[in-house]
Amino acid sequence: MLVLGIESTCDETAAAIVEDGYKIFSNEIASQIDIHKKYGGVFPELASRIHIKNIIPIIDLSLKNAKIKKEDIDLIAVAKGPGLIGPLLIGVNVAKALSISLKKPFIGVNHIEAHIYAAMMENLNNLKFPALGLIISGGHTILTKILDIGKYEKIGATTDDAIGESFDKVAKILGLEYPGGPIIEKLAKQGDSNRYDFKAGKIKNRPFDFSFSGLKTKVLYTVKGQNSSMHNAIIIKKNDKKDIAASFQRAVFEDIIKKSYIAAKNFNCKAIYIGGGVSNNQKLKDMFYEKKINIPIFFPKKDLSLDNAAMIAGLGYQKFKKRIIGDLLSLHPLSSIPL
């Protein structure tokens, strides 16, 4: 089965054509990273706009490349949610313009478990169950336990910024440029992780849930004095960011990474599947294998990892397999939806 994968939940507008859920035929991404930088984060109405632009060229980008026809195409998936509704609304509606013009079914999927479904898409032959799920991108960090594709039973999530956010956050405290993942990793590479004691923040009875935002403000009074605002100049030496950079990420990944394996111990756990745009971070992946814990860890590959189409695609086909039939055209895309 040929699927059209269709991803605008946020500022990549991809398309992507994978059969049975795992073959990639094309993986098209248009990025607005360049345009957003100059607001330190995404300019929501700027994004819809740009993804009109850009949806149905990407779309033909990825059938040539592909070397298919649109006529081909057995099942159209989409993101629907969560995300910004601007952009969510194109790619639904695109895809139920195509469901109607090829009279080919269409599914929307969840673009938060489609990112669990990337780490598996290598390894679906040899899938481990129960699994622990950890999503850690920028607008989510949660951790589930995995029954199956599609069965979920949360344990828990940030209670205010997600890991992703956290680091744009801190990048733009320290004066550097959006998105702050990248960057951040590649100062932390040249310092001390042991320099500043940064450690994140603990919620009472929910050994589980997450908190970043205790240590984002402790990482703001250090560079900018204590009680100061984002408005405050740095005060600290140009050499002492790439210290509080590799300190910050040590404490981000110590907490995430102290909370997986307990939680994976706790819930008798076979496996850890890892997805979201933080999951490309080699100084993740090495402090995870470092801990050689006995319980096996995949993450997506690279062009896996961030937004993309061809996890939608993946997702969507075993949602249809499932089910045999698509969604209705009735389908509203949401801003936020549960896992």
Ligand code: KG4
The other form holds:
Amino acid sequence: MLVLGIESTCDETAAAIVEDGYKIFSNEIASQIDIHKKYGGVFPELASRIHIKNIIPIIDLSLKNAKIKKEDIDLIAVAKGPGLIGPLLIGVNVAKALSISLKKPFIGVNHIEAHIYAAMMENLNNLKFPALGLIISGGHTILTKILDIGKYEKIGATTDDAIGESFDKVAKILGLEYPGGPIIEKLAKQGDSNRYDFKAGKIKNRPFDFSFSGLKTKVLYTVKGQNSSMHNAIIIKKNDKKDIAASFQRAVFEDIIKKSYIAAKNFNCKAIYIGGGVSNNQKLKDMFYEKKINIPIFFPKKDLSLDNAAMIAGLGYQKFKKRIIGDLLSLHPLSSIPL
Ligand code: KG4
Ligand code: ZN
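Swap state to the form predicted together with the named molecule from the form predicted on its own:
What follows is the whole complex; the chain from before opens it.
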């Protein structure tokens, strides 16, 4: 079954052609990062306008690179949320229009669930359940028990900032560009991760929830002075930035790795599947593997960690296989949907 995936939840317009949930024929992304960089984060109205401009060309490119005609598509899968409502409306309406004109079904999938599916795509014949799912993206930080594709029991989540968001904010504090994750990772490579005694927050009686906003404030006060705000000037030396980046990254990763392993053990998980933009970080992978526990860990392969449409097409196939019916044209995208 050939599935066209469409992704437009935030600042990437993406389209992909995937067969039977795993065989990726094309995976195209039109990134808006260079435009949003000027604003220090995603500017939603601008994002919508750029999605309108890019969406048809990126679908055409995905068809061209997969060497298929649009008439060959069997199903259209689209991210229906969570995300920015303007950008979501564009992807969902294009999927509906294609569904009408090609007389093919369409299906809306959860973007967060697709991030986890990205870690499963290469191993569909050997999925292990129950498993632990860890979603670490710009908008979400979630620990969940996975009973099957589509069946989840939430274990924990962030109570304030998402992990990717905290990378972006710390980068901003250090005067670095958006998105902060890749820049912090690069800077941290040259830094001393133990120079600053940073720690992620704890939530009373909720061992699997997360808190990163206190840590972000600690970084702010270290970089700009006690009780300072974002607008204050940086008081540390340029050379200290790498140690801040390394210490911050170490604190965040120690926290999520520790909680993931305890949760995996407590909930008898046979594998850990990790997805979302932050899972692109090599140091995170190294730190997870260093622990050497007896549970296999799966990260998405390259190009599937950050927002992409191959994971949407793949999950769309799995959902359609179970239901054998697409969504109705009355489907509305939602800026917030649970896993
Ligand atoms: O999953 P994603 O592409 O979009 C959302 O669904 O949010 O994640 C984007 C987030 C951003 O906050 C970005 O800074 C972070 O992922 N990110 C990283 C890295 N690459 C992207 N964080 C840490 N290390 C990275 N290498
Ligand atoms: Zn995402």
